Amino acid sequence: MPVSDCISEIKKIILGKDAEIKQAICCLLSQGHLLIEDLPGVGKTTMALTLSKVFGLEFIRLQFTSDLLPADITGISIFDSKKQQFEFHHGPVFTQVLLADEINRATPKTQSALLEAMEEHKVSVDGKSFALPEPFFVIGTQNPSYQLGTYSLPESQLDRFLMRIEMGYPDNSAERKLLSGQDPRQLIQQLETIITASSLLEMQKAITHIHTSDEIINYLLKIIHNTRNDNRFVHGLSPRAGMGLKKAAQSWAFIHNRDYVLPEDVQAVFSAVCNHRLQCNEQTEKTVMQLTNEIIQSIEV
């Protein structure tokens, strides 16, 4: 199975992070965008490079800083004196995998330049629309909000990311292998491309045909409505979040070589899909993670 081959190839570089690898692939298959939040130096950029290499996708890394402008992302029209007309020069967003590195170090105005691209897969400049390559996958990395020089991502931006994951520190055996081996950045160049971009597009279409029974839909609705009726949250999950949860569950089933969704698939992706979309009230002592775990445990399958 090509997906299992991809997982095996990625595990050569990303050590001891099987769940995170599957979640990243799940997000890519779901035609969503991935947010990786963690401390600097734990492998966020390495994960993005490895994914693009194994899936044979064009890759551009864009470092977000406080002085980055929206035109630095989308591109700009420049007047050509010979042709006596403006010509649009494509920005780095015109790629298949865009690594928006440290996205929360840019100002909210610059962050918003990605909203249309992530949702519509196109960019509008000077009244004209320009289609982005397919597949189009944004991997945003962000440092914890308590670190200096960061701007919190607005809810509208967070909602564009289908999933958010954390890398965390490697376990002892994985870190020993990391210290004993070669630099992962050098090893990435030796990785095989398992799936081409055209094959990935076919797989993304196949995901939509993974069977989701009425019982699973009812289960999803119970989860979504539970978040909306729980006054410990500022607001519940949006319809877009619900559709994203369903599609991520379909992709999780596909990764595990099934053509139907089980409740376990929904539970496996629920945290990554929903935790960054929910916010606790100030009076609530528990974290979002604790509350969502309670919801999953309380709803009967």
Second form
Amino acid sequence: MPVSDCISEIKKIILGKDAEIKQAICCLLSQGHLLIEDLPGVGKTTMALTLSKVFGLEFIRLQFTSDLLPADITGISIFDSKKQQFEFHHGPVFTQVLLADEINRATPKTQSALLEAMEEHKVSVDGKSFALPEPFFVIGTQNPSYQLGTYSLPESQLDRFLMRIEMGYPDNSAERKLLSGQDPRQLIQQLETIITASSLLEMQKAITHIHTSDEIINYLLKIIHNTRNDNRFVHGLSPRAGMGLKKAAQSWAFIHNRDYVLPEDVQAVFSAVCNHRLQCNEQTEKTVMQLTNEIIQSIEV
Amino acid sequence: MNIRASALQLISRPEGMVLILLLLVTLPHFEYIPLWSSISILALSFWRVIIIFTNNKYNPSKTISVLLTILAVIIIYRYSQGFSGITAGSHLLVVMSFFKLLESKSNRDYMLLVILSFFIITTNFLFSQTLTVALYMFFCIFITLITLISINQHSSVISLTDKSSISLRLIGYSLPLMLVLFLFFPRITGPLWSTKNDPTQARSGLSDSMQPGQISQLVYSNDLVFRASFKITTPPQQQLYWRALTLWNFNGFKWTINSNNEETTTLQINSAGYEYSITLEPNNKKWLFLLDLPYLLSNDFKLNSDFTAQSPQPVSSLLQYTVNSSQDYRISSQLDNFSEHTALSIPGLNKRSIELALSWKKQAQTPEDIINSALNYFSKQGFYYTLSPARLSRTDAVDQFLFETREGFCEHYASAFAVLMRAAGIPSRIVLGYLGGNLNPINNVISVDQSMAHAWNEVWIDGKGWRRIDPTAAISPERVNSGIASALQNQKDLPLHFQLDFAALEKLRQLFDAIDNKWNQWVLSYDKNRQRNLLRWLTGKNFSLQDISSLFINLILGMLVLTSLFYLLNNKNRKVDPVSDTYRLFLKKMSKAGFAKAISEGPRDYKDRLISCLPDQQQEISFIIENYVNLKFRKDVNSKMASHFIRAVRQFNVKKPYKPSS
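Moving from the form predicted alone, what structure would you give for the form predicted together with its partner chain?
Next comes the full complex, and the chain you just saw is listed first.
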């Protein structure tokens, strides 16, 4: 099974983060974009690199800064004096995997240029649109927003990311292995490519046919309604979030070699898909994580 | 096999349960169907039991059951002369139910029998509506519901306690509907169905004629005739003369009523007497019972000139009316010629009696002297008050009684007295009715039963009108003063109900009598008039039969709409889903064993946890949960999978892992 091979391959580099690896792959398979939120140096970039290597995807890393302009991402039309016409120069967004590093350091205008590309899978410049390559997968990384000089993404834009994961520090044994082993960046070069881009596209297509029974649809409905009826949240989940949750659950089932979705699949991806889309009321003392756990635990399976 | 085990086996099977149910609901019918029917029913039941215990070895063949059924139908048809009438109908219903039971095999048959049981329960009320029967029928409905639940559920799933509570709840839910039906169903006068020519409907009681030996027969019956409750004071025992009808015509042996009673009387009441209400048991006769001497009647009943009254229809259900009576009266009018002629005529028989009367008349100054001579004759000449007098000939019955046998019951004395008076020229007639009554100290209600049937005389005395004379009092004063039981104390063949005399039993009987009276007052005598009174009291308006009918229909429709709304709102998302129900059953079994599923625990997670807890049953648990997952979440479901899954769960039982005791 190519997917499980991928996982074991990535595990060699990213130590002790099995759940996060699976969620990242799940996100990739669901044609969604991934937001990794954590402190610098916990392996966000390594994760992105490893993924693109293993899946045989073209990879570009773009470091976001406060002076980055939209054209720096999408590309620009320049007048070619020889041909006497404007020629479009592709920006870094024209790639299969784009690592948008520290996305919250850029200005909102620049951020939105990227988010538009993420949603539409195309770039429009001077009234012409240019399709992005397929598969197109953005991994955004974000430092916690309390750091200086950041423009945290508004909720409407967070919604564009299918999943948000937090890397967290590795545990003791993983860290020991990391310290005693080789530099992961060098190891990546030795990794094998297991899946080609075209077979990834096929998998993405196959996942839409994973069976979700009425039982699962009812379960999803209950979850969505409960977040909307819970006044401890500012808003409930959007319909896009609901569809994303279903897609992610389908991918999760696919990763586990099943052609049907179980409630466990929904539960496994729920916090990654939903937590960044929900916001607590000011009066609520609990965190979003605690509240969503409560919701999941209160719904009968 | 011991009896206990067999009985348990019997009631754990649907056919056994239905058999017991049918016997329970048919029990009251045994009183109304002939003995051979009861025996056949028991034989059919016994046959069914044998079939159960021999595993269908002695099943009747198709031919035999068809032949037996046809035979039974013919016998019932011959016995009841047709199938019309409630007795024949219910007889057929009951017997055929047991034939159906004999051939019942499937759940569908048992369902049919349960529905038939509900029907048989209602037919019981055609025969008797007493409190005892009502309570017993509630019990039967309870058992029927339990059977219904048992047939529709596998007995291992619902415990008897749960079944009972469901049944009680169902009965509770139906109570509002019952109340509405009872209070607002349009009531009409008379019964809903004809009871003509129905042999079981004939009841013992007074008839409109009198001949020797007729009243003494009634002493053997303690059936209730009516109850009376007095408003202010209750009269003493010796004044409780309840008149029903007067007899005028005598053919030498038999007294009959006067068909054209044209006499007009004016009654003068000197002091107000008693006001009382009477609750008359149904007897299919028209006459009413009134205390001497009635002057005011409720319910628009008309008082006849002989101070009796009749209901327009035969009394077929409990009838309530109030009467005013006074003992202090004067009848001022004259006896008209025709009445005087009738009240003096005697057939040309009984020569010696007539001679005796004429000899008294010669010596007497006033009519009262003649009356006293006659009463003296009864008390001094060795007359004897007895239940079983010697038989009298048809021709000179009075002579034979007065001069030879000298023993008799009240009808003998009344008849002889009337003949003597008429011979001596004093107009006289016989009054039929009841004398006495049992006072229930609990509610101060007097009940009168058949054994108190009595006949006495009235004589016309100019200027005073009709006067009551009871010749029985001359021979047996106890009969008047302390009732029939003490008057017959020394008799050999005393009816059984006079012999029992336990204080505690008597208290119990009185208590039951008081409750039964309340049941009669509140439930059985709720008729057209009381329904209208209730509606007037509720709304302040007068209701016609039409208004009541439309109100009733609206109430029923309203209840239907309300209940269906309630049902729809409550069960919007509830669909029949045997797989989920069965999974719930599995979860119930597990949680009883201490392995409850967390609310949000998915099936696979739960399976892994269960297997780690119960490694011995890994296979069964995996089979059940994997099947559940396949049925619920997979695309292509094999139809056989569901039945495998349901069977596996039903058979599944948690085996507790062995724990060494410390």
